[in-house]
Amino acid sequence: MSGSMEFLLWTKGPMFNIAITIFAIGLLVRIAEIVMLGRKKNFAEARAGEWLPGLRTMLTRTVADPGTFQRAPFNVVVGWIWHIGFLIVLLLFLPHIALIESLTGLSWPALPNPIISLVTAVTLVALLATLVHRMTHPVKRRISTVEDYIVWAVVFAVVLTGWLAYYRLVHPYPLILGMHILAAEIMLILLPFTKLTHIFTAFIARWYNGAAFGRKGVQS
């Protein structure tokens, strides 16, 4: 027990500080790179504003258009299931809210634990389905990279270890809780340097596209 407790304290202390530092610096560098890329000055007369079209595109591109849904219904449905499930567990599970409050001072009501447990189980199944689909779909299997599988494994590990810790299915308990925290810290470290960055950059890109089209007076 002493070894597992020391491991848990290490994940909550030194490793947590390392992960937060790398995540913050990496994300700032990534955002700075995007800002420094800039865009060429547009000398054409603006036909409309940029902010509102940009915000509209951020919202409309979040929901798949009918054409995309018809071409890839599995990607749309299962992708939505596990993304929403992950966010629900991350933001509406009481211990996670307590952690956020300790870091930011912000707090909000949590969902009942049985609902969180159900959402977690559905998210795990959806993540497994995405892996099987990636490995069996001819095109996806061909274009998938090592990074794709690493990102999947880290996200799956975060959800799985959290579920195992909730039901105390691994003994001693501090060990599985520490593994869950460590998995989340690895995800934080990888986030600025992998495709996980789309958590932040996707909305920036959508706004930029909408603003560019809005300036021309056309809908993105």
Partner chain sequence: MAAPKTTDQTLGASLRERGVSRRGFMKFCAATASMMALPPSMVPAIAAALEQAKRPSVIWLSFQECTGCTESLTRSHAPSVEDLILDLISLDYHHTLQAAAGDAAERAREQAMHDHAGEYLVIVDGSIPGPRANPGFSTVAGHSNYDMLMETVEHAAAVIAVGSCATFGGLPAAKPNPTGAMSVMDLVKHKPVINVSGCPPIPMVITGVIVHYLTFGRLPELDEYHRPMAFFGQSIHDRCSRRPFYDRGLFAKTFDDEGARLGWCLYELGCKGPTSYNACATMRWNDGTSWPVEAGHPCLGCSEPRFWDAGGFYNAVSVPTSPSGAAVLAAGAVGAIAGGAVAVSAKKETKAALTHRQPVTVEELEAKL
Second form
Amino acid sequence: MSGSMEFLLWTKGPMFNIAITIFAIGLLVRIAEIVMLGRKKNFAEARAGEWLPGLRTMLTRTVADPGTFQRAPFNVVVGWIWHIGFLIVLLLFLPHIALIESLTGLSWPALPNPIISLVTAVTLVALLATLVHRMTHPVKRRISTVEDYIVWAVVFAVVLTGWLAYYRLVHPYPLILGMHILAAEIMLILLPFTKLTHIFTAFIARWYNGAAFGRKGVQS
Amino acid sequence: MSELTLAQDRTTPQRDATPSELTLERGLAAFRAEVDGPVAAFFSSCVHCGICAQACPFYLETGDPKYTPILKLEPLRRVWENDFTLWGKIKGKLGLQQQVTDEMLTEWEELLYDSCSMCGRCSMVCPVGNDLALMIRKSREGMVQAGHAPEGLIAASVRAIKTGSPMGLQWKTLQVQIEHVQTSSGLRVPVDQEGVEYLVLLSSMEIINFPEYLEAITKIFDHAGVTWTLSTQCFEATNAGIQIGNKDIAAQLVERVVAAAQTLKVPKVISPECGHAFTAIRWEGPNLIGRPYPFRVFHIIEVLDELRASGRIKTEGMETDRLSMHDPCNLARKSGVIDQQRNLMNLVAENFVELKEHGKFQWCCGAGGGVSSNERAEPLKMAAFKRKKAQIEEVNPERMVTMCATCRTQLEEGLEEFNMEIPVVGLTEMIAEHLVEKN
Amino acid sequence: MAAPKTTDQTLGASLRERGVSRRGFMKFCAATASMMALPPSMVPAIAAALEQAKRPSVIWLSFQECTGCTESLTRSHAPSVEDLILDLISLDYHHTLQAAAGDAAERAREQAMHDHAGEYLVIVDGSIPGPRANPGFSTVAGHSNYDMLMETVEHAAAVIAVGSCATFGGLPAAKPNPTGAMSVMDLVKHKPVINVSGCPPIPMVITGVIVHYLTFGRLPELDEYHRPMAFFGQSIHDRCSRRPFYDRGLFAKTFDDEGARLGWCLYELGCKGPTSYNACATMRWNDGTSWPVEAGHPCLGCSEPRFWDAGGFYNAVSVPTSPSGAAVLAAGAVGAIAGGAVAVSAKKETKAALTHRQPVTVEELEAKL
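Can you give me the structure for the form predicted in complex with its partner chain, which would complement the form predicted on its own we have just seen?
Let's see the whole complex now, leading with the same chain.
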């Protein structure tokens, strides 16, 4: 028997465990690689401490400086929209919270489903916009690799299947729900091996940046 | 520490029968030696968003996407991925690694040198926090060892080591300047004076192009009662080793400064109106020689502002024309000297207008990071200047003020190129002109 | 019904013989049409078809089961079980319901198979220890379930698997499945199999499938699990009275909170309605009195494959079936060690390279000019 329900149970059972294991091992490999390399001792007299500016940059880099915003408004706004949309849907949709709670014991209030579905639709449009931008903007086209398109496809698939599942547009439902979970699991598996790692390492990178500049008296 | 090891190695250079040469293998080893936690974090985090290009005058003014900052770092990225990641090692087993070749480095020489002034603006805007300028600096270490540095910078480095000045300037040239300053100011320029507060360093470009700087500090220090000296042992503050990107050359040049300061037993060293000289001696120097300094380092602007704050500089009269100011990248964004020059401007200028993006978000003049010493980069340097030109046109000042000889030269040449009659002055000179005459 | 009845008699004749009025017959046809979601215009067609239909012989086999399916059937109201047994079919063999016992009962089965070869229907409830399992796990009259099933379906017109054990293996097949239990469709490949899943299935669905077969003379449209679309075409979630609360994001957090009393959605309490296909929400139970979700309990998804092994009954649909935070932590630790090892070895190599690092000399640089 290999019907839609068995497929769903496979994604919720063995495949989930495989994905989360690869994700945990892979991510910790990446973080250990970074942390273990460390930095050399700095002998230059510091103007200021490193920790506070580092922590500040971890937060402040989320918002583009006004000049960059003026020069690349599309890039900045679309990037914000889909990141925020993705996070809202990921963290504030009730089924997702139930999943997180089952793993960590932590939970928080969910947003009403109609808001989630609206945010999802906006996120999908924004993701399409990023693809068009990547394929048309000379800089993005020049620096894009196969990986960029694979990662885009996986992220888009996660959101799209989630949206289709929410509206129950594919029958039978266990099939589309399973596809959504599988897409998310593929994203988890790819995360440590692709640029998706930035979800975690960007904060390390920002800290290093803020610390290096902060040490020299500049809040970066 | 590795720097110490370097220093030891230098004292006992191994010499084979055949002369050693710079090779790809040495280059790759040098790239590898530059990979650390931050580099790994940065490359792990890049999402190819292309925002760094929006901060790069070389991309913005040419429109050529190959000048996207993150793309310039591809050789270092490959070395990191291949040798420092589990994933890269697995790829290696499968034969899927992207290797760094001599051909690649030849192509990247233009990207890493001609089209980057290491201004660090991209490091300020990268959404994931990548310090791209730092990685350009690191990449150049590999490029030099692989024999892929531009001729202009090689020549400057050789001259700096051999003659003490990247422009081949000798003490006797400076001696002529000193005599000229003494005659015109009636003040003595102290040379090789032990136990004074400050050792003053100069840059060759200043000595040649802007001799008024030496006269200005002579007057200001006399006015403020500061004890200082020049050193015949070492007068050059600039560091071609930093610009070409080689620790060995750079460390030797730093050691000369340290030796001179120790000989004269000064507690403080002043870096001149030169951007990279300041970052070289202030931030990189102690790490290049692998030990902290027995003295402190200041930019002349920092010293002047301190004198102003403690009331030791008394000025009279104000500049009345519309003045604007260019922050050197190395001074503002890369060293945190931002408020000081504004305090000084407000002391002597009543019609000071800021460029729109200034301070840590200023735009590079296009000449830094060794671009101005790299003759073949001239067209790119002028292209990059167009960003600065547009900024200047926006506020339409009558004169520009700056505090870096390289920036000043670039501004003068650039404005002339575009037939804009806007003189450029050094801030130190401007302060000197307003000193209250002593009774 | 010890003596096998002739099934040559048409259904109409049989009904008239029993004194059923034309009016009563049409009422029955109308109820059947509405149950199968057919338009009222179909009623005359159903009546005409049933009038001419011959009562099929039915052999009911019970294997590894709990008799819950039969219990469910005997509580059917429209059509009632009397209607079913007396009017629509000739139930020639059923352990629980037949009067005959022992050899006589088995003979009745053999007789029916012989008399109506190629025409009789087989209804199965309960799962079957598979061909590789110990045949002694479940036997009837000395025959293993497997042998009896295969022998009986040999000349059947079709097989109707009733209940989740017969359709999907059910509880007996739940991990670790000690009897090697299998479903009817796992074993019967050469005959049409109709699955009426549920634990137990809705009684009207069982009769509805038979009526459909009689009316149209063919099997109803089936879904991927061979379930009739007329009853399993829509999910519990889609027809649930609590659905508007799901759409508005109003969820009961516990069984006795305000939300639960106000009829809010039971998603968080583990309702499997979103992934379950059955007609509970529309047909309801106990003569249309209520059904589990309306009564305040989440749907268990009993009409779906492997519902016993699909994670906790009170875990939300989105929760993995065997989530383990500890396993994730362990995996993370392995990763940290592996990553640390890579970094340390790379760093070591770099340090070694540094000690043998050749400093750049002026001569080397000059050679490049």
